[in-house]
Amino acid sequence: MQETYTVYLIETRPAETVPGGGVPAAPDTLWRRYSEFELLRTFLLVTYPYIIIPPLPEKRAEFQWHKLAADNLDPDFVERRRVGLENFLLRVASHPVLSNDKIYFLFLTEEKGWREAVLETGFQDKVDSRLKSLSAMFRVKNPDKRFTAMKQYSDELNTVISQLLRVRARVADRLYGVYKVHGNYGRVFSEWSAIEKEMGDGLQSAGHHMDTYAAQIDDILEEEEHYADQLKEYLFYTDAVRSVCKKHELIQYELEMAAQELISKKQQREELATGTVRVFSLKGITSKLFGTESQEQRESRLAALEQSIQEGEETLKEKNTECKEFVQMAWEDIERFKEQKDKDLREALISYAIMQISTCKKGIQVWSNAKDCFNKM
């Protein structure tokens, strides 16, 4: 059987303006599947784990009314999620680090050879599979107290907005059977009309106007939808909020590591060069067992282990450094992220608000045009 997919055109041009008037150049244009965005997005996930990557919308559809086509190839899920996929190419181009990645760059101008030229850059070798394998009684002994807030925040608002989606999504359904119930309205005043002769003509343009109001009811919603998905975009973001937080972690994590490891060397040295060994240490158990060990092998010790602490000093010099320009940059892009953010959900909801005053006054309108045609009986 053969595959069914959805393809999206992305089309690009220029920015600058042509000198003396000139015509512009013609937009280039290419085909791109949902997969290659994932590829994308899970390229800058991996190269770039200090900032905060843009979500893609939905591949299927999440908290949806039941009237609302579940199918991933509805011409008005396609289209929403073409809105969406769009939009994540703005975010990436509107920001200042991720607009001038190459692979970006070649995502949106080479159709062939660009799977491999990710592929080649080796991104999938840097997936730290290390953050996968810390279990859930792992914990950093000193965690950064504005990530740990953050992390505790993108869990608390992937909360909220789950539950304003779930209650619009009911909100939706009851609307939806509101609105087409009024139809039989119209059903019942034209049935009406029909054994009246002085009412009649009022009461079959009233019978209209219900028609009308209950149709409007498809518009509404699908109008709502586009809302709803801007609320979703903040609902993924979490997510990625979620994943700088815990790449931190790990930093930190090895940071403890690397001078945990440096102090128990250290230690080591010290016994080694006193001849004091703590009681239940290997050192001391071996030293019973097969004796204590020449000057030469001691000296010889201690060679390796002055090796072993220079090369543990400068590997928490770089674990110390990584950390501290991991916080700067994330930090950098944390605020802001938050300023998108306030941004973005102030205007979605003032947007939202009026959309349903507009939605109230048109049925306010149809209510009166009803009015007016009983006047006239």
Contents of the next structure:
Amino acid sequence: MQETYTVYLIETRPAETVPGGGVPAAPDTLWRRYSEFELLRTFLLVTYPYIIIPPLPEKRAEFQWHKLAADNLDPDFVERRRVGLENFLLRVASHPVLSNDKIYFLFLTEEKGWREAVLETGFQDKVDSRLKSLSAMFRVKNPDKRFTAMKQYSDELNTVISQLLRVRARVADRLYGVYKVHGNYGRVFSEWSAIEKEMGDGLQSAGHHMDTYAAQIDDILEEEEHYADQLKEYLFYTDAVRSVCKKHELIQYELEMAAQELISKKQQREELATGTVRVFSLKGITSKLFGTESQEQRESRLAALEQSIQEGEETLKEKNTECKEFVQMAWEDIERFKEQKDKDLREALISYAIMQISTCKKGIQVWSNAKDCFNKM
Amino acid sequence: MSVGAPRALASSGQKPITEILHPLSAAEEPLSVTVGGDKEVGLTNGTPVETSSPASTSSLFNRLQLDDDLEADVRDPYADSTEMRDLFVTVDNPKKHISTMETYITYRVSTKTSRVEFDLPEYCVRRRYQDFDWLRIKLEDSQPTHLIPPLPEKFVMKGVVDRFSEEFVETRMKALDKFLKRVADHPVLSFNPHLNAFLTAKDLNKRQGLALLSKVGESVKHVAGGYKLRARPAEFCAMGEYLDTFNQKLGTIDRIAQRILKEQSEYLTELREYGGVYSSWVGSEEELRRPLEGVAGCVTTSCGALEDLGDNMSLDFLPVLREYVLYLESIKNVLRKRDQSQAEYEGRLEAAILRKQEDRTPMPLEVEKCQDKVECFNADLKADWERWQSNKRHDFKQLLTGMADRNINSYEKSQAAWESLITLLQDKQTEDKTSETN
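Switch from the form predicted alone to the form predicted together with the partner chain and give that structure.
Shown next: the complete complex, the earlier chain at its head.
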């Protein structure tokens, strides 16, 4: 059975100049297919749950206006995907934490042995835990307000960008219609010019300009796809933000659970020591029903409990540290992300405005040319 | 063209035009004096006729407004720089009249002339569509060998179009103005007594009509049916073919224009929603607030520009196209009448020749008259055709450059909005940078 897929050529050049004036190292080049990118990203997601991992371009074309191909093998789609993949690698390369990752480095340099290297890290065990954190429904008692706000923001951003992309696709569709119908003027002016004497030339040339106008839309909409891609990147980014927030929630929850458990065990110890039953325990009830246990039994139970409490305190300490570290690193990355987002989206909006200006100028040009032809009629 | 003041009539002495009393004007005008342009489209109820003295402010003001119309005529494309025009007409100032029987609109028809056929140099009357229709029918009947310009559509679907909306009235008024100007511009039609009556009579007595039909008119009207034309002369064949093809092309252009309007309207709907999404995004952001608001604003501006474009095309472009289709219809009718008159001549000629062969009678006078008729008809038609072609060329040049201008205008508005947004955002950027470095 044959499978057709696309591979992308990755060329990496080291940024540092070669010391001592030696010959610069040849750039590393190798081929990767989309699924390998996916593997890399999954690895990063699992290994750095406190980092907002840059997204990959979409696997299948979505939010397309109808003229644009939704076919994965269509050259325009492949090209746009290539740009998206390159963007992904550049984002990772410029990230203060991710850029140092060994697996990422191997992705860029080691064509053959890379897959094994990834699997050897044993990251797959953590995949399940991550999925659990994403899908689980648990309630955190004292949520960190900053993370709650961030999760809410990322949900809002997701909603608004989805909406924007959907409406934009409809707008593009309609605009395509407007431009293309003008092409009909080209044909009818040409036919009309055949029966005219003095008006003929002017009409004919004007008709050509109408054809030009109709053709403009193809380039206009293609350029706008870049803008859509920029928005899409941030749409997918919101998923990454959400998963960091969710991971934090899980850690927070586990911390709260650990603290809870410790309290409960300490209470049990207290009861056992003083003989009072405050907390329900099966042992307590059975001992009430079937008689108290012997001193020996009691002491062994106490010792086990002490052990458990010790372990519990260790766990709590670990969880606490884990949580603190997570919060610190995650929040740092969130701040970094916010700045990056503001800058990138601002630039995207400016470049969108520039695109609109260019569209207007093109329109004015063509209509002015047509007007000159009409004047010569 | 030189806008020479119409030559003062000999009978009125050497008074300048503005001082000549104009009793008809003052009596006729159910005026509510308005300040502002002469082409005000306010629809107020017609007030009863004011019996103001001719020298009162209202009639003076009226004359001043007429002078404004004269200025407008300077730019009138129908003004021929080599011709000495001596008849100027304008249709404006629509007013709604509500009576117990019906509601209708009248228009002010103003005339300035130095022609001897007119008793006075200026006239101002109010006419309704029915009156224009009457005039056209009269012109067609009395000048069948000439091309009579078309009127805007008579019937409008009551549920679909609002007969009293500003846009409809304005469109109709422009078409009526054009109709009258074309007639006034015509070397033969402008001397038609029905036109005179239309422009001057206080009450247009439509039932009687004037008994001044020309002989040619009379005889052409009574062309007996039943004559079949054998061959249409080449040049009239060409005319007929041209009319058919042109009609086709106009129909196509009309359809394309309508389709564009539809597509633009649907685009506009989506675009409005699109702008709305940017506005709703503003709420979640801080740093991005300004650029997002800016983009939403530019989209809104573009929507406005697009809406204006659509309205203009509906009001100015499509009606003119349709008017020409009507024009073509009426020209084809004249062609047919010409054919009939030729057919009659040939028929009579044949019959006369046969009789001549039998009993040697001379060529009857009727046959000669028929021949004259045909030759006159052909000459009139050819002359009118040339005029029509020239005017058509001018009209379409204007129509299409107008369309181009409106599209350019729409893009310019949009471009200006986006450019000022970029300036705003870039200023902010440099502002931020300097504050960062400080």
